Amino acid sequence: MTAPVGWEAIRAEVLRRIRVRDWAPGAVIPSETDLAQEFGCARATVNRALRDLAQAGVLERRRRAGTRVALHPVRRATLDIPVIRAEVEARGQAHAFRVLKHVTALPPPPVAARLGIAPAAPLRHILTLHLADGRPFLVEERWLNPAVLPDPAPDFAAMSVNEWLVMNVPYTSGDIAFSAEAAGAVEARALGIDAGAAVFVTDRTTWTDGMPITAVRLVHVPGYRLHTSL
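Taking the form predicted in complex with the DNA, give the structure of this chain alone.
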């Protein structure tokens, strides 16, 4: 065997051994120390390769117990979630948006529950239609915690809420859910489609340091596909 050089080569070699069943699913593989000796490199280099594979879901590592080949190989894919404007422009289309509605109101109970706030706390309710080359792209329905807004509130007609938040309240934690739903009347009219058409929906809720920021629901135009690679 030619000795692998570099942590990527070691990763490739480890993958090869898994593929050819040299190391079977569930089996413990040699320790970092042993592999470093076999490959003729420092343990840190082996560590780098194995850590990468563990993050990818191929290996499971536990102190003392050692490193095992994952029994139920969970494929882990990464999704890029860009600003809507960037997503449209990445398709080579021109982005524009129109604020359809902007009020302060009480959120419906499910939204309040998702954000973890009292249902009696009023939030900004903003409905935005995003356009790609002038054609409807998606409807953004957002409930926004007014506490994150500066005193002279930003002009959401100039910069979309989506973009303002990303630029001004960075790195929040949150969760996302994707689903397929039948378009409601409001969304259908905004998107120019028939009510009841199958639409791709993204529900996102974000916090920063435990403070709820926003709950947003993106209703994409029919035909939208969310892509990624393994």
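Now show the form predicted on its own, given that the preceding structure was the form predicted in complex with the DNA.
Excluded here are partners and other molecules; the one chain stands alone.
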């Protein structure tokens, strides 16, 4: 009996056909139904393979317009949400953190807009300083939706909110932005640098099944470098 074809095998074959120009850039490829019949598998298996290639920028998928080979394939970097403790320890340094603020407050309008919530909805506002070998590593300013927390909620004194969320609240979508900015007064004081010093900033927002989880701003000490994979 022939083993069922997995989505990884279909992905590899679709990619091979694109690379040898069986399916040229801009060409519409066969439908999921036709591919499922060709490969002898469920349509859902084909859908999984094509979705993966679309997320990688190799295919373009549009409702009612079919799936076509991208004219200009996009190379996408792989970005994971890191556990800051693990990041520090991977550098051979000891990690520690201090919770500088943990209150319930109304978010600023820009934060509420990023999360897609009403400005009158209170959130947890948590400011954490992460240390590497006792020296400031980054400031984590987070607005957290209390609906994602259990009852009773953790106080984040033993485990940082970053690590707790990575371990306990899976996300289904999000956005991320990187920028070089001048350190504000609060950030500079926490990091032990001059106000206005150039710092690397990460702004990230995550959701789970349409419900906002958190908006976080990470401000790194000068000299920080981001590493990722392609």
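In this text, the rigid core denotes the largest set of C-alpha atoms whose superposition between the two forms falls within 1.5 Å. Bear in mind the structure is a predicted one, so any value in this text is a computation, not a measurement. Positions refer to the first chain, counted from 1.
Positional change of Val221 between the two forms stays under 2 Å at the C-alpha, relative to the superposed core.
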